[in-house]
Amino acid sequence: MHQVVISGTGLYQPPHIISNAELVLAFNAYADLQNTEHAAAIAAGERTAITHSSVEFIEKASGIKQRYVLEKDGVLDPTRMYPRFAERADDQLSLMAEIAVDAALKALAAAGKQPADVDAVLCASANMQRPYPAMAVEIQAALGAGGYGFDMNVACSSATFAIEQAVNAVRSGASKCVLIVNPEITSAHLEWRDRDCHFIFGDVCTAIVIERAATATAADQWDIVSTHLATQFSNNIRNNFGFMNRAEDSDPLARDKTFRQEGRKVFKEVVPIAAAHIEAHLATLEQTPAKVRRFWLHQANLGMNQLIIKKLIGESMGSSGSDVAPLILDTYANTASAGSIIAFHEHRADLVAGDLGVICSFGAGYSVGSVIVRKI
């Protein structure tokens, strides 16, 4: 059995930023248009008027201050309220593959590897651009990597679930070097016209190189001590868009065909699940949360992370995060599976050899995955 390390990470950051103020301006203009158009139905009690959003509401509800997106004009158009992407021909590199290749090359450079050193590519994301061919295989071809590739989706836990698959492949000897990419084009599945969630997501792509310790040459290496995954079915976070919609004669633009959640239920149920999962995982190694130098948590909601850290170590985490649990949510918003990886990518340089850390993601499913690492 081989010792396995994380030897590099990469981040693709989209070119556009949408501030909360910009988002609120567009949403409120949309609300006014809708309320005017349906004024008679609203007056008759047949329809509910859309309430305005506000910067204060968004920041209090989530801790988010801005988000990166691949395209912003369509999102901020009150008559559209979703991104406007140009369709690409089959012989062109797809948008999801394009951003994945960018992040992948950065991760490989950090690891001191070439694409030819990679013998497996895992594309792990909350939403895939298409059913087939697999995004991972297109990314593999674009990079010039060897071996095989496959897609996997466990919503916001996809990255940590992929890490376990990569670790198992490398540890067993089936693979030498596995590349994980997490291209999250969340702007395309977010319902920007829903006040309760229009501010939640942002676009991004992360990449991780996982390889045998014996072949790793990077200056920055992290021993993967243990991984642990768990799922528990829930309908409280759901998206019904899929290939069967046409056969069901359902409306492709219906509200259930984009992201939706029962936010309060999710908060109440997922926080204890995540905290208990991390604590139990550490206990299998005879470790406690107090011995963890840093937690790189899924970045969905400030309040969730504050309560998880409070449950784990009794420490209060401020609105800008803390040294033990850094926050990137305010800048990137919720980036689905990429959130915990962004936190790890941006907030690990100050740790020293021997320091213990936990990468943890949680989300729809419910699903939760934790990866315990130690700085080499």
Ligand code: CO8
Contents of the next structure:
Amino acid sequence: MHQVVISGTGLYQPPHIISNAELVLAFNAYADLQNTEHAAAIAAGERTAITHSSVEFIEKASGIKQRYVLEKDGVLDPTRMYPRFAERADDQLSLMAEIAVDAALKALAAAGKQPADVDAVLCASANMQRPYPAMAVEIQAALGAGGYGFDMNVACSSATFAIEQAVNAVRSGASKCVLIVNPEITSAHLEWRDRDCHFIFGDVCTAIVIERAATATAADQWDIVSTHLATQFSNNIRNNFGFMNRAEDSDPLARDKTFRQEGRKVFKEVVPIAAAHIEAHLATLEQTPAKVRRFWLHQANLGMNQLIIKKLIGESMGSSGSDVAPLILDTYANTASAGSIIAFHEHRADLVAGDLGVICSFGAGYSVGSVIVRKI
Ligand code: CO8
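Alternative state: the form predicted in complex with this ligand, after the form predicted alone:
Shown next: the complete complex, the earlier chain at its head.
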């Protein structure tokens, strides 16, 4: 069995920012347009008027202040309310692969590796641009990596679930160096016309290099001590878009064909699941949350992370996160599987050899994945 390390991470940041103020302005313009268009039906009680969104609510309920997106004009156009992407020909690199290659090259550079050193590519994301050929195989080809690639989706937990697959492959000797990419184009499957969720998500891509400790040369290395995954079925976060829609004669633009959730239930149910999962995982190593120098938590909601940290170490966390559990969702929003990896990417330079950390994701499924790492 080989010792396995994370030897590099990379981050692709989209070119556009949407502030809460811009988002609310566009949503309220959309609401006014809809309410004017359907004034008669609203007056007759046949239709409910759309209520305005507010910056104050968004910041108080979620902690999110802005989000990055790949395309901004379509999202903010009150007559459209979703991004506008040019369709690409089959012989052009697809958008998801393009942002994954960018993040991957940065992660490989950090790890001091060449694409040819990679012998497996896992594209792990909450949504794939197409069913096949696998995004991972296109990314593998674009990079010039060897071995094989495959796609996997466990919603917000896709990255941690991919880390366990990569660790198992490297530990067993099947692979030497695995590249994980998490391209999240959430803007294309978010319902920007629903004020309950229009503020939640942002676009981004993260990448992680996982390899044998024996071949790692990077200055910054993280021993992967243990991984632990769990799922528990719930309909509280769901998206029914898929290849069966046409055969079912359902409306492709119906509300259930984009992200939807029972946010309050998710909040209440997932917080205890995540806290108990982390605690039980640490206990298997005879460790306690108090011994953990840093938690890089999934970034869905400030309140969720505050409660998880309170449950784990009894510490109150402020609205800008804390040293033990840094926050990135204020600037990136919820980036699905990439959130905990962005936190790890941006907030680990100050840790010293021997420090213990936990990367933990949680979300739709429900799913929860934790990765216990130690700074080498
Ligand atoms: N502006 C003003 N008022 C609003 C708005 C708004 N934008 N939205 C709702 N309100 C109102 C509501 O109508 C409600 O009014 P009333 O009391 O009169 O009924 C009031 O504000 C309170 O509403 P909520 O109870 O919904 O508010 P919460 O405090 O629960 O906050 C949150 C809502 C922020 C959504 C919160 O519940 C939350 O974050 N929950 C956790 C959700 C979560 O973590 N989900 C994870 C999903 S991510 C995942 O798993 C990956 C999926 C794949 C990615 C998908 C990409 C698109």
